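To begin, one chain is listed below as structure tokens, in the form predicted alone.
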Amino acid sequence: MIRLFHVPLSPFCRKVRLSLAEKKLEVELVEERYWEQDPDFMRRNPAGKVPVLKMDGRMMAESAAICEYIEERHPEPPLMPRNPEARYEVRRIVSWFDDKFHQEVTSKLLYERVNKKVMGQGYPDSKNVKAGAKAIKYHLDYMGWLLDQRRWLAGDVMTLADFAGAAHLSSLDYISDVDWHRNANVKDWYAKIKSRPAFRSILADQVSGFRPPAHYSDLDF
């Protein structure tokens, strides 16, 4: 049995969930209040963060490493290309979302609006929210520029790069923080990826105290 210790709106957890689902690997999802630093959880991952995946008798942390492990153990259908140049581009885009996008957008919007309330850490910082709302425009424009040249974010086939981007945007879409009218290419790309069977469990997520917009689970927006 594969078990994933996760938080529903965490884009890092969602990236792992999408990888597992795309490869049709059944997984038991265990919600983890990692911020409480439960001793059992800290033994699973001394870094004290999610996701943590139990698979093949191993306990694994760090979403990028987990996704590459899944890819190597279950290479079909592939989420990483075979040639080095294309693999580099996938890793670059994944890092873009998990580092730059996360720091400039996700941590400023999702964490302020949702995580602080869930964790009992007070109210959103309006400066951070404004900064995130401004930064996401730049990132959507960059994604639109990429999609002007390619069918998918990292090339002509769907890869882990698309799941990384969709994981962040879907989390933000749950709280209505994505302007889907800003770029038609991005909206069309998200509609394609959102309609995949791998996305079903993510679109069914419900977070207590927060209701997603009507379009969140609508495959046609």
Given for the second form:
Protein chains: 2
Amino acid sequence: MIRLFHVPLSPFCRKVRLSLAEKKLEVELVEERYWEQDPDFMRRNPAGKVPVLKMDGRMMAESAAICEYIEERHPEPPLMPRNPEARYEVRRIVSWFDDKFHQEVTSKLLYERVNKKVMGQGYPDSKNVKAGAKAIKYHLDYMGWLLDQRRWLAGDVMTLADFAGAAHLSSLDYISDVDWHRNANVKDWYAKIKSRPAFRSILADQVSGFRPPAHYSDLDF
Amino acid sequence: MIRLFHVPLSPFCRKVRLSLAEKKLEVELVEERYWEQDPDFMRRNPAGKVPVLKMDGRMMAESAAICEYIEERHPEPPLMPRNPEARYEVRRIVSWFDDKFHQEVTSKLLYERVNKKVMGQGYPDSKNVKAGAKAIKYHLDYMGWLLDQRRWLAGDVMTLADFAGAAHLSSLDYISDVDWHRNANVKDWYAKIKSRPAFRSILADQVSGFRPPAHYSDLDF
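Starting from the form predicted alone shown above, please give the structure in the form predicted in complex with a further copy of the same chain.
Everything in the complex follows now, all chains and molecules, and the chain you saw is the first one.
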């Protein structure tokens, strides 16, 4: 049995959940209050963060490494193209979201509004929230620009890059931080990805103390 | 011709340089003052950072994606093992250095001591320097623990994981921030990797205003 130690709104966990679901690999989800640094959890992952995936008898951390592993062990349906140039582009965009977008947007909005409260670390810093709200516009424009040239973020087929992007945006959408009117390409892309069966579990997430907007799980938002 | 836009002490750039050199791919190095956000440079990489590699007629950013691309296009000599479990472990450790180690150590020491001065951003924050000096101990211990069980960081052959680790440590060694007496395993491992021909260009780096300690380029340190 595959088991994922996660928190529902973590975009890194969501990316792994989407990969597993797309490949029809069943997973048991275990919520992990990783910030409490429970000794059992720290043994599972000395980096002290989620996601941690138990699969094939191993404990695995680091979402990028996990997703590549899932892809190599379960190549169908593919989430990575075959040629090196296209694979490069997928990895570049995954890093773009998990590094740059995460730092400029997700950490400034989601972590301020949700994680701080859940972890008992006080109130959102309005300077950060403002910076995140400003930065997401530029990122949505960049995604719109990519989608002007391609059907999906990294090319003409859906890949891990789309899951990385959708993981971040879906977490931010849960707290109403995505302006879907900003770019029609981005909205169409998200509607396509949101309607996939792999997305269902994510749309059903509930975080106590935070209620998603009505459109969050609406496929026709 | 392969061209790398870089800064000499960036561990992300050094990881790419090591990969290219190990595969005997000649590269022209171009120093890039990326923090000045020159429009030409921003066109090359909208993320506005180094490394940017020009190779096979493409401009590429994101060191993890670049290294995987180099590996796929030039598989010999291999820097990635063949089986998915071993590949997972390489990628996990690369992420460990480029994410956790970078955040806890490199950004606290190298960026405070060197980048701030070079970029004209004032003096090191002693709180950060202290935190980095404390954290590196724990990381050296972790590396020592891994090397108790394996010849190299991710297994019994040298891989990208070793280059990621050596890239960070070599940059920190340039500013005398690595205590080589802390762990004999780590020192032996670094001596092995430092003596490879691929390391030569890194040991010859000179950053104006910062003089490396005598042992920096000494193979018998």
